[in-house]
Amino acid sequence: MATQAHSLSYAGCNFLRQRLVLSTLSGRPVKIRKIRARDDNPGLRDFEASFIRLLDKITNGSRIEINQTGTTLYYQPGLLYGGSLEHDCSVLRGIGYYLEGLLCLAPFMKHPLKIVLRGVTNDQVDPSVDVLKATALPLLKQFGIDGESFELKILRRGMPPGGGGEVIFSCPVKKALKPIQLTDPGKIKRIRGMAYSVRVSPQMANRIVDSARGVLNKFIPDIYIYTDHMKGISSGKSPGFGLSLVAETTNGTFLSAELASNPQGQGAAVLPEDLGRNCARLLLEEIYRGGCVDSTNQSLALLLMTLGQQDVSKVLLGPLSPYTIEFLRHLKSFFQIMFKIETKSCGEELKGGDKVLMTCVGIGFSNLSKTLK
């Protein structure tokens, strides 16, 4: 795969997000060939042109070439930064699509990152800001990263086509992560939920509530589904409406599922009470999957045991997502480590469908940066 002991070599356009993640954090360059050679229209798409734009924000000293067509990507990564910061996203993407990225870079800045992010809070494509809010910021305060000035906060909501979403995300800086040992999930106590309106009738969100409470009040009583409709400028540019819901456990693990509408002029008009039913179910079947973390973050857990100290950390997974595997390979890659895999099957105690237990030494990264101050 790599071409020279030093910078890697990929084509085509997948995983472009990781790859270039994993490039700033192992300070390894590297180039992507044939992005959608073929396509009618090759080249970077916007929203990764923004992604890239991004990077280029929070680091120092980043080089980036482009060739002509936009086929051709060759990075060379900088000093992750940090600082007061602001970035319209593309609208073709949810905030989610940046945010976990920056989830993944925002512990290592040379300065704390304050960063406001404008653009589709809630899609259908990306993780909402809803429930990386509700399932990141805890998973990552396992790792030890909390303070005061960590937060996510949305602003406004803004919806596909239009977007017009405003979010604000401020993270701490670490010198170094804590190994962590999440093996036991726990049983589930409470689910709370996020139903959302905007630039339709408020009513839409106490129709999504009602039908989702009637798949889960069958399970458990602590059901709490908070409905928030949002008014004039802070709703954004298109109509939409939809749920998240999270379910915690009794040993702190979030596991999470969200559906929102279609887009305003595409596709068939969904109705809010079968967007909450089967929002519900979506969720009945993560909690099946089960794990510490939920399908979402599994390669952000991955990632920050990778990164952690010398020491052993472990975690119990779910089945192992496609984007998972991939992530795992990159890995490889950037860093060269290895995790042990070893498949729990559905036992006596283990309830629901298999799960994966990873296991991996960390390669004690420090964050450089911060001591240079």
The other form holds:
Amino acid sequence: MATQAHSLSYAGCNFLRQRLVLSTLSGRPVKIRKIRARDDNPGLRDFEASFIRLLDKITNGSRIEINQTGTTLYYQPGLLYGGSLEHDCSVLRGIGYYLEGLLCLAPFMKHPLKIVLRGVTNDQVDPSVDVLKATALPLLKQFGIDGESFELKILRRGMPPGGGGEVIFSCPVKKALKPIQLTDPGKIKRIRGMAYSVRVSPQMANRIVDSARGVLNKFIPDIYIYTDHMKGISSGKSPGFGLSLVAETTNGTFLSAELASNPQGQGAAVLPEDLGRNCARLLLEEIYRGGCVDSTNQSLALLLMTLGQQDVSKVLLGPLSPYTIEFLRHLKSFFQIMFKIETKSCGEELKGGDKVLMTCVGIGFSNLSKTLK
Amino acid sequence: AALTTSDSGHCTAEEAFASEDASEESSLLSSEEEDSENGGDIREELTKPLQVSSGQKLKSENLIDETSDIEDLLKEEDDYKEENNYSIETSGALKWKEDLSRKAAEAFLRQQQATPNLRKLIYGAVTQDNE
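Return one more block: the form predicted together with the partner chain, after the form predicted on its own shown previously.
The complete assembly is shown below, putting the previous chain first.
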């Protein structure tokens, strides 16, 4: 990790998070130029700066250089250190934005990571903490990352624009990852959900549950949608409500969908009935796409496959998201790993859209930071 | 009746006689139609060999020649047609066996073009060179 490899150079603000995370894991310095150079408000945004500060906190010996306008960033990664930390995330993005990065890095720390993140738990842009808890954690467990301390807990809920949410994430460290063979997603066995409401009538959550069940009850009887109404200091600073749904298959695949109400003062008011119905339809769409990994976690699965032992890993995915496609290109430039990509059409079996079978051999990444006991 | 027919050789007279005979017989025998018909048939059978004698024979021979020629032509045509049909049928029946390897190659290429090459789309043309 500390070895000096030649740096990679990129231009533009897209996929900044991917580049920084992969740079940290591979130990290759990265230089990013022209970050919003032609924008009226050039340079890094607050939420990106906050992410860089978070990287600085969890690593030891990182060198970060940003020019005066913030349009050029040089990042030389240090060692992943971990430990007990706190971080105030920007309210412009959800905690999910930061948590997605941490999920990639946390298994490779020197000390187990235990971090308190404050900010927006649920927004309309990033995967919510509820969804990551329900989908990403089981995925990490497939790779052998497990233990008593492995948890993600919502202490307070915060909605944009005010935020005020708080979550605690702790993850054990692993020396090496298990290769995975996920080629059969199985059939949908149950659907769980979480309808939350903060600083609005608690009845909102019930109305969401009713309309969502109205759509889903036609397909499967085993549905349970929890209602979560947080009060007082646990409810953050802004009102809002939303729903996240997770479908579990017989083979332990979790497929998710979510929707949140418009932030206070932005856009038209959303009826909870519409939100519930639309969210249920989004879940059906996600089930149609299918695959063994939820579309929000495709890139996480591919990263952990790449970093696995020198063994063949296979995973069946639904249609690749644009984010995942760019992530594959980055994996190639940082780790020289190219996946074997086979399209599998499921026309005859009526199992939804076309699937992609991704196969790779892990680079045999081992956690050098972890102290041997 | 047999004598008259031998003289003329013309169909009309014979027919007239026959018809007369038939009428006579029918009048005589009255009731049973079957018998009269049978008798007529017998007479005709008797007359026919006599008819085919002098000039009629030549004519008939000519006719036969002509007809045989036509038949030959027709036959040839028929044969020709049949041969054509045969060749078409056989080629149709065995067409799928022709150029199997070439067809397999074409089908493979078609399949290749129909399904998007995701690897190429993601990693660009560089991978093709590597492969």
